[in-house]
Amino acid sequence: MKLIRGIGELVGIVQEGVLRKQGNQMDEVVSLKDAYLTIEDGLIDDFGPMAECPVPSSEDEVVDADGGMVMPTFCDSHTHICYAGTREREFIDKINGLSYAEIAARGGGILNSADLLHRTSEDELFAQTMERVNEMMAKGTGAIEIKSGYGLTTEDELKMLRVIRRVKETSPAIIKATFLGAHAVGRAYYGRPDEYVDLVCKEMIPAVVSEGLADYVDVFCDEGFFTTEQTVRILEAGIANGLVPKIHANELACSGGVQVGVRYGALSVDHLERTTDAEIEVLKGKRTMPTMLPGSSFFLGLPYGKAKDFINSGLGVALASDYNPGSSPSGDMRFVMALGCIKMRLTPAQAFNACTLNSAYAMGVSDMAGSITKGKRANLIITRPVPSLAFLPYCHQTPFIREVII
């Protein structure tokens, strides 16, 4: 037994079979002051007042928490950490007043990063994404969605998503692979998208079903991208190979991917930094996650997504770092929790559990992580002590974290 003793507050209690937050419930984060926390093969065994802390044997470890907070770790449900490279000449493009839609029709952006990686062997590949991937627990992240779309080729789709599947057996971490094979249409077929569509969905989905390589289908539906005809077609041949979906949506313009996302029963849909009441009068009642990526509005000056809307209106909604080298080149879910109350006036609360268990949720492991649950993963960050949970996004600079343990 692993003992944690001496817990200022432990914070983040949901009890079991929760597996998501909704409308009011955003604004709920339980917690216990004074308390111990035990682990038994790696799962939370049990918790309670340090009243009744149990006396552990000479055989348990013990970790005096000395006053500081327990909490999840962060769960992080949208990422493109598997890259080769970086992009630091579009950032000044970006400076310099291009925009992402510019930089993309101009061959840069995402089919940058194809080039590099086509040129980059799978051992550096991975090397390069656990490097992101260790940055990432070093923060505070216990579980990571990584999804491809870097490759844009069959052979380069496969390569990155053997090495996330590598990933997945290297990390303590827990791993969900998403393949994205349109997330741009591929050099090759430049002028040809409906033939690109063509290969996603007759070669490259059933070549990545064969190897087991990936849980979830993605598209990027959105101006200048995939249109909502041709995501039906992508989304519908993953299903058809037992993929679940995931959508890209209205990051540069309303595209019509949350409807298409929530008609197919999409696990999530992503971005949405432009919305209307239409995409909040669909997601009701569904199982769809709406999920916002606001470092990507931060390093892009787009919009933030209008979570308080979402909420206001009864729905949940999750936060998620949308870590990749164009848009957001950043994996601190802390900062992005921060930006959740900064920019998008979420409360501390509703920030803390749309990191937390409804990211978990977005990527379907609100199971197993995202909560202090007992019988879950024992995926815990140990803080230094902090007055409260809004300390962290309040100083969102000042180091917090005095142990992670994945």
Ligand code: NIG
Given for the second form:
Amino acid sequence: MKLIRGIGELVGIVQEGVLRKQGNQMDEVVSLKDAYLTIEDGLIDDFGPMAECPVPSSEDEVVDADGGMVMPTFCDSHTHICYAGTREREFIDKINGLSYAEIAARGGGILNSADLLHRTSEDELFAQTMERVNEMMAKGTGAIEIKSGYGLTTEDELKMLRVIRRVKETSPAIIKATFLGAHAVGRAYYGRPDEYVDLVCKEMIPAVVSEGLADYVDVFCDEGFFTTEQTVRILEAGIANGLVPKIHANELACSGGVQVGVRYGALSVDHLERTTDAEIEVLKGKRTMPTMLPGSSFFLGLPYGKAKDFINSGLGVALASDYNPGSSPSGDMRFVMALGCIKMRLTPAQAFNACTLNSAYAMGVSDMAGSITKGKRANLIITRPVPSLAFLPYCHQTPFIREVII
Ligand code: NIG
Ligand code: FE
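Now that the form predicted on its own has been shown, please provide the structure of the form predicted together with N-(iminomethyl)-L-glutamic acid.
Time for the whole complex; same chain goes first.
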């Protein structure tokens, strides 16, 4: 047994079986002051008030939280961290006034990363990806969804997904893999998007599935990328091969991607920098988790998703980092939580739920992560003593993390 005692506040307690929070539930964060928690075989075994703390035996490992807060690690349900090199040239182009769409239209952006990835060995790509995973874990993230989508040929998409599988086998973090062959039209198919979609549906998806390399299928359904018709074809091919959809939608325009995602039972619809009442209406009562990525709004100067409107309509929202070289070169969920509060006007409780349980839901792991619940993975952050949960997004640049247990 591992015993954590002297916990100033144990935060994020959720009843077993609650897999997401919606509407008013997002305001609720249950905590216990002056607490202990025990871990058995990597799982949360028990917790309670210090007055009832078990007496450890000589074999038990004891950690003293010294009055710090203990909370579940963050879950990051949307990342593109399997990439080669960096793109700071485009960063400068953006400073000088080019938009994300303009850079992409000039053959930069995702295609630039695809060229770099093509020239990078599998071992090197693995090393670079693991470095990002380790950095994210040190910043408090315990579960990460990783997308392909910088391959854009069958061979290179498989290369990425094999690297992600290796990350899954190597890292103690919970990893989920998403096939995003439809991230951009591959260079060889320039001007022939429908033929590229054929390749995705008829060659890539069957190859990915036959090696068991992906949990989810995703499409960048947005202006200048893939249309709703093309998205439908890819989702149908993915579903026929046993993959659950996730969607990139409404980053550059109201694309119709949310509606398509919901119709096909997507686990999440992501980005949503732009949304109308129609998107909110269509999401009501559905399994799909609207997921917002304030790090890319921040980096690209885009509008922030209207998370409040979703919550006021009774929906849940998740927040994720979108960590990638083009629109969000950061996987720091502390910053994401702070942006949720500062820019999207979420309360600290809402932002906390969006970054933990709801983000776990959006990557299909909320039965094993995202809250303090008996039987879940003991993926935990121990903070230095902090006055309250609100301190975390408020003083987000203060290094409040003392230790991360994964
Ligand atoms: O989620 N929007 C599409 N894909 C990424 C950006 C990828 C890139 O620019 O490399 C995103 O923002
Ligand atoms: Fe993305």
